[in-house]
Every structure is written in C-alpha cells, then in structure tokens.
Amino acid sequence: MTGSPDSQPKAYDRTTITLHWATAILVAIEFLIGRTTNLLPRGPLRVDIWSLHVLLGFALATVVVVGMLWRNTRGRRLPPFNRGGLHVAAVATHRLLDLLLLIMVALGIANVFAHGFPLFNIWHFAKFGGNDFMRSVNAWHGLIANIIIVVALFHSAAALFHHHVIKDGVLRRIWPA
C-alpha cells in the first residue's frame, strides 16, 4: 500500500466486518444447539430444533464461503500491526479457522444426508450410507465443532489481549462501527 501509515484505513470494510460477526454468532448458536438439543425428549420439538440447526448450518456455509471469497477478492486489506510472532500466530489461527469451518460445513452437509434428516418432519433429505457411516460422520462433525470452539476461544482471547494489554487497536479494526 502507498501513503503514510496515518492515511491507511483504520478498519476493515463493512462487508468483512458483517461477515466476520455473522460467522461468530452462527458458530456460537450452532454449537449451543448441537450440544443441548439431544437433552430434550424425542419428538416434534427436538426435530424442529435440529431442523433449525440444519437451516442455520446452511446459512453458516453460505456466510463462510462468501466471507472467504470476499476477503480474497474485494475485502479491504490492512497492514499487520507487527511482522513478528504475533502476526504469524494470527495468520495461522485465521487459516486454521477457515479450514475447520470448511470441514465443518462439509461434514454438516454429509451429516444431513447420512441421517436422511426429516426437515421439520415435512421434507426428508435422501439417506446415503449405513449406520456406521452415519455414526462416523456425526462423530467427526462433533469433534470438529469442539476444535472450532477451542480455536475460536483462543482467537477471542488474543483479540481481548490485544485490546486490553497491548492496546494496539487490532480489535477496533474488526469491531462494528
């Protein structure tokens, strides 16, 4: 980029910020639904909540893919605050989250078809594979969800560390205006 550091943008563009926070919110909701819904008794309410999980999963898939495409084509690029170890860790964490989210989306879609999921008990997805395949996909889906939450918590802690300890403005770059 050209110009003095003072002439550089101080924050990401509105689309990048919106997609970032939409991803964070959807991941949190999906994790909560995924970890609590089986505590409910079997029946229509449980199917409806799982159906919401499936629909939000498709929304998350869209947000993740659009977000990656946006960041790599039209999103505002900001210079790093430093080029040392913190920058390497930040880039590695973001790439890991991107990879894990893509895997999660793929496993979620596979899970819907492995179960032959009854969306709101109105429409059934075609079922592919046997029970062993279904259990395997479901287990991997749950494992990746847990890993995403751990990495996202690390990411959040790092942002808060930047904001409250280093006080370098990193969090303000992605914070909604």
Second form
Amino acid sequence: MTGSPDSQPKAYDRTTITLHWATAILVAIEFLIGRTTNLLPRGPLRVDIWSLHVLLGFALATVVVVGMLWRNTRGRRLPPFNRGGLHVAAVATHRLLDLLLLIMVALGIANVFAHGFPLFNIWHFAKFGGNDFMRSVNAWHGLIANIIIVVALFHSAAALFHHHVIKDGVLRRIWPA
Ligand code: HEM
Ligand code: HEM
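Return the structure block for the form predicted in complex with ligand HEM; the form predicted alone was the one displayed.
The complete assembly is shown below, putting the previous chain first.
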C-alpha cells in the first residue's frame, strides 16, 4: 500500500464522488427493476415501471458519459493506492466497469428501439427490426446486466475489504464526507 503523501489531496473532488455514487445507485435500481418487473401481470403498471427503467436508463447514460469526460479532463487524479499486482487488478476492474457501463447503456438504448418502446403508453419510440432482433438485443442486455452486477459486487467487496480488514483510506477517497 502506498496511500497519498500528506501534501496531496486524500479524496476525489465532489463532482467525481457525486457521479460515482449516482452511477452505483442507478445501476442497482436498474437491475432491481430489470429483474422483477416481468413478475407483475401484464398491464399499465408493468408498462409504467418499464418506462421508469427507460427514463432512469437515459439518466444513467448521461451520468456515465459525463462521468468519463469529467474524470478524463477536470476531475482530480489521485496517485495509485496499491502497488504491483493489486494496482493492476484495481485499474483493470475500474476500466472493465467503464467498458461494461458503456456497452450496457448502448444495448439499453438499442433495446428501446428494438421494442418500439411505449413510454408510459403515451409516446412510442420508432421500432427497428423484427422480434428475433428484439429478443437478441434483450438477451444481451440482460446478460451484460448480470455481468456488471458480478463485477460491481467484486469491486465493492474489494473496497470494503480495504476499509474493514486492511483499514486503509481507500474508501474515504470516494466517500461523500
Ligand atoms: C455499480 C456500482 C459501481 C460502479 C459501476 C463503480 C465504478 C467505479 C469506477 C469506474 C471507479 C474508478 C474511478 C477512477 O478510475 O477514477 C470506482 C472507484 C471506486 N469505487 Fe466504485 N463503483 C461502484 C460501486 C462502488 C461501491 C458500492 C463501493 C464501496 C463499497 C465503491 C468503492 C469505490 C472506491 C473506494 C473507489 C476508489 C478507488 C481508488 O481510489 O483507487 N464503488 N468505482
Ligand atoms: C446498468 C444499467 C441497466 C441494467 C442493470 C438493466 C437491466 C435490465 C434487465 C435485467 C432487463 C430484463 C432483460 C430480460 O428480460 O432478460 C432490462 C430490460 C430493458 N432495459 Fe435495461 N438495464 C440497464 C440500463 C438500461 C438503459 C440505459 C436502457 C435504455 C435507456 C434500458 C432499457 C431497457 C428496456 C427497453 C428493456 C426491455 C423492457 C421490456 O421488456 O419491456 N436499460 N434491463
């Protein structure tokens, strides 16, 4: 473990922290909605909940893109927390999460058009492709959703391990203090 020298900031800037937790919360809500809504009987309530999923999905797409632009431009960069293999594993996990999030929102938006989605039964998006295309996009969207949750759980477990077992300051770097 290296941590930050005393002269350097010990936490990310407020915008990075806000965008990180907005991403995490939106992913969790999206997964919950995605894996439970079809348990409801068909009808207007089910369409409304899927519509919420789509609206939050567009919000997530914005947060993901703004978050990546921010981190790569004005966001605060902190020195690596780990050395050697642990550092490589941490960076690889973060970049994998970034990649999965981009694929997820792209497949989500594709899913909206593959369904010709009826937003709150008020606004129908244009429909592209047939039912096979829709089933295939939806299946990939569902599969990547499962993968992103597994990787995010691994990432969270690593952060909690640092905090509770190693007792270093890595969680405080991203915690909204
Ligand atoms: C879907 C949920 C989540 C996603 C997609 C996610 C994604 C990310 C990404 C991409 C980074 C890297 C930021 C950078 O490179 O500057 C990061 C950093 C971090 N995340 Fe998460 N995260 C999630 C949930 C969580 C949770 C639940 C925790 C804590 C329990 C957590 C703790 C951290 C910490 C401590 C860092 C900073 C690591 C460092 O400074 O090296 N994350 N997260
Ligand atoms: C990390 C974020 C997301 C997660 C975890 C997630 C999860 C899911 C899951 C598990 C399903 C069900 C798949 C199945 O039936 O096998 C689903 C369906 C769907 N998702 Fe997402 N999703 C996310 C983001 C998005 C985004 C960004 C959009 C669009 C803006 C979107 C639009 C849709 C649509 C249109 C459906 C199909 C709804 C229907 O069957 O009527 N999702 N999502």
